[in-house]
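Single chain ahead, by itself, as structure tokens, in the form predicted on its own.
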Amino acid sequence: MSFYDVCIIGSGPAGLVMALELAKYGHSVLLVESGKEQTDVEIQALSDAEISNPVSHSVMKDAVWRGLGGTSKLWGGRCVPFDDIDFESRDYVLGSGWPISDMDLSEYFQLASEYLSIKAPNFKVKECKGLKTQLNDLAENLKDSELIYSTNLERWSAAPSLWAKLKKQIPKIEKLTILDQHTCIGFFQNELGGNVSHAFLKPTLQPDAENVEVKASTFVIACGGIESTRLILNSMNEPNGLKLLGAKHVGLYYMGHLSGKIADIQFNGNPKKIIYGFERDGDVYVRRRITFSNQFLKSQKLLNIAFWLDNPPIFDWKHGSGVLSAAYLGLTMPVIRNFLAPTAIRKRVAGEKIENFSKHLLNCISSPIPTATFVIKFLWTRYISKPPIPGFFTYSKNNRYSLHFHGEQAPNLNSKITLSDEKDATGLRRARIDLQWSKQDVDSVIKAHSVLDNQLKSLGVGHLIYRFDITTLEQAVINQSIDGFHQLGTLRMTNDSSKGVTNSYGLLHGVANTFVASSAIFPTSGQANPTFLIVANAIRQARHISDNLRSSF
């Protein structure tokens, strides 16, 4: 039986970064991964789950990747920080309020930026010296105010797949051992409040083989939101498995993000002055977002939300654009579609099969030069030049753009992860996933559009044009909002074990030496994609674990 200072289960962004950090601190680390470097259908199937509501949740083969580097292999690369309000207790948001603040995490932002290949945590236009349009507004008269911002940025990773980026470093790190193709199936904990003494591993492709036992001073569960929760739920059912003080909360408050387009934004002024797509801040692509101030969100009792300009729906040939039709045809052609975009993104924007092929082809033929120019330029910037451009946006000469929303989901007791009766090949019960949007979630999205429309009009910037009748907006939001990619809340952190599962460092309440490194510990979802904060918090957790190990020597 092997012994390590730290055993980390899962090699996704959290587990891989934490392993590198702890090894740098001089600790012996075993990083356990269920999969391998290449995709394996049999291994991937271990993540399959029972989806109670397919309208709201993606199938797991699209949402997660089981292998070295985890789901960063599927990740588009968008990095966004959480906002101050996300950490605050709000009287209109059940269960809001984190046991840590943004200041507890911000000191780790620079290192997280380096790991994620965005260079620096510069998420505001004024911070980006390499941005040529630093002095330009997103649109004429759209200046930051006490209510609305249009100068907050998302930054896009130049190397989204963390394993591909970092794997060459691994052999040089003496203290780090990688054990792939082994799946953790449980833990041994003798008594409540005590240590986990060892983890049980099973050779992933040999389910009938004997278990492998690993001993460590500290264990970290970093399998992603759903898989971490599933592993803990399974272990809790074993007589000598995990014993948690917050056991009744495990799996509850499952959250993601509502996302889609229910309106277009019609700008006033000069269409050539609209900043509608990706920009370069040196060697990093960035994109502007429209957001509300914390004070305004609270005054309107709104959940957090962000907007950005987008293309018209590319699947609708009536847009008449050869460029958009060329993109649609590329994303739906079986031979090449998987090379152009991650499966989840491709399905979201283009669907799963070609429709109205002749109509789209006619759009391309009707504007051959612009279409051919676009194809050549996109292929160059996406696959040859560095960094690769994350996607594309088209100029609108009529000054009208789709408005994409990305909104917070409030914690909801009815939205949860439990265990189904079906077992996977290793003997673990599969997850049963029930992601439910509440009326508050949907109403907040609709109200946010209304108040944004009013602000645009009052500033003389423009107005919104809804794509749906007002009576069908609620259903339109629900129909478009499918998640499962951002898995938050099911192992929420709180200082009070009667209200959550982990403490402020992700330590399981009732277990002395086992942590969770995942967005599953986030009490609220915010408007931001969680990967950047997951990595920043993993770095913070690694320092805390290292300090604890050194103090115990």
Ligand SMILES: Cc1cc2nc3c(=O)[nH]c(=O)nc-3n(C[C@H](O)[C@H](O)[C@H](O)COP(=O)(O)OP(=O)(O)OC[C@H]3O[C@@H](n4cnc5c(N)ncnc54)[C@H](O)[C@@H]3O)c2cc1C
Contents of the next structure:
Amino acid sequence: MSFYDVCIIGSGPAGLVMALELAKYGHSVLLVESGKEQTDVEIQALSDAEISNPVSHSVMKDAVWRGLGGTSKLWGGRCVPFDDIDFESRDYVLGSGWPISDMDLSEYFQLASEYLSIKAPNFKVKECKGLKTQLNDLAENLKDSELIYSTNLERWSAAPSLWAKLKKQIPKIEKLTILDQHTCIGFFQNELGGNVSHAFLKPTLQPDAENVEVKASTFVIACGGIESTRLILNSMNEPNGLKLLGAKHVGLYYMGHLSGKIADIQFNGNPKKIIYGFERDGDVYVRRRITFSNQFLKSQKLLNIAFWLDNPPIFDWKHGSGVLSAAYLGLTMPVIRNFLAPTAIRKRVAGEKIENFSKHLLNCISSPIPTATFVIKFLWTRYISKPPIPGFFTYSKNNRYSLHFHGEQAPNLNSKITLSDEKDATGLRRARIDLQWSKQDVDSVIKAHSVLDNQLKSLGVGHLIYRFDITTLEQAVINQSIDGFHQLGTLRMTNDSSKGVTNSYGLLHGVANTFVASSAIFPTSGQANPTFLIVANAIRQARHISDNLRSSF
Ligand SMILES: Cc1cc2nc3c(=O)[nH]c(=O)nc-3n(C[C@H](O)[C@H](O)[C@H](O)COP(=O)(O)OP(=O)(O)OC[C@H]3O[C@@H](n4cnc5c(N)ncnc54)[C@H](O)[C@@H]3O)c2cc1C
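Having seen the form predicted on its own, please provide the structure of the form predicted together with the named molecule.
Below is the whole assembly, all chains and molecules, this chain first.
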């Protein structure tokens, strides 16, 4: 196999975008992918892991997709930037403070937006010239203040599967070679501080075949948060494998997001003036998030958090709505459900299996025209018109909505990824995943609801109605918060090699030429879903690698 300028392992959003950028700069790139274009059960099983706490962590087959384009085949496509506070050091958050700031990343936001099909990094209502609703405030009297905002937006990808979007243009890129169905099983590094000279690959479906050795000037590990960590941990155990200065930190501080619903929001005022659903900014769907200002978060010692409005629980037939029951039946009906939403999202919204079928059916039959109109309109906007609508919303004439929270998990030493004793078909030890929410994480979510409630009341906007008794709120947050979809923190970046695993560009401390492109290098989790920043950072890393390669000629 020939020598490449850069060998990238993993073709998810991080690896694929970085490969395209480096090839664009004129470097020869080999992009190695374990899977292929179609789903393959045997290949997917390589990512299976030992999960210590199944209440907090999803099974891996719902959390990652092992194939070309990576987990962008499954993701929701929701793009959100991190906030200024996420980069800062906070005295009440262990290990907070990034070695880079938003300023280092923002120049790559436009390009990241184009790759992710959200058009532009316009994450505030006032930046969106094409906003169809043309309304500034989410609700009457809910003006942005020094404490609270309701004009920050998430933008939804119009073409979420990156491989489907880019695969036609890839064969035309001369400098880019894609090697699928090959799994990286390790690296050769002679001495601490030196280069990785080659990576070892195995033909994925032929575990008895000879290893393939790939040589390159620079290597990038872009296998997703968990799989990058596992590959590095495995290689560190080999005598000629990776030698890291930050070895003792690898796998620590595993983070995701706490997410769920413990309250409804009851608005005052005119129900028709509530923006309860998706809006369009030109060709891109957007949705409001209710957030707090950095100053307010700090003054309250709160972890970062965002809220958004949602439908009532669709599984509870007592809502009496034919529309919600039709959605529930669709999302739980065998076969049909697989076309409607990724398994993880479906399970979260509708549960594992169908319950109270006849009661839901009765709801649908009692309001046949609105139900049929909803089904036809939803199928049209989701599967025929472009861009696809990300989900559905029902209007509440009572002015009451479910309030979804998405909260930061602070780094904690009990939450970690280590290696299991069990091996996968390629001989790599599997990951043992222990995602643990701390008391601080859970308390912060509850306190954030309480301060939001106070704010809504003092502004005359409305109030919260809790779904649980105060004594059971903590357990309710824990029971609902299941992650594994957002995989952060286990290869944290720091300038000080005694405190983390990579430097500010994702270069492994102790290795001269091997980078990590993944949210695993993010030191804290913020309230944002991570993929937008993963991609912006991958573009930044590509520029840095390209500059290094040029200066070494
Ligand atoms: C259901 C679901 C919904 C989500 N929704 C959102 C959302 O709305 N917004 C958001 O920001 N994020 C979302 N995410 C998370 C998002 O998918 C990830 O953040 C993103 O895909 C990470 O990109 P990545 O390139 O780092 O890793 P991945 O996309 O996981 O790609 C890693 C690639 O590496 C390959 N690989 C792994 N090991 C090896 C190996 N040893 N050798 C060779 N190749 C290997 C894999 O096959 C895969 O192709 C969601 C995830 C899920 C599961």
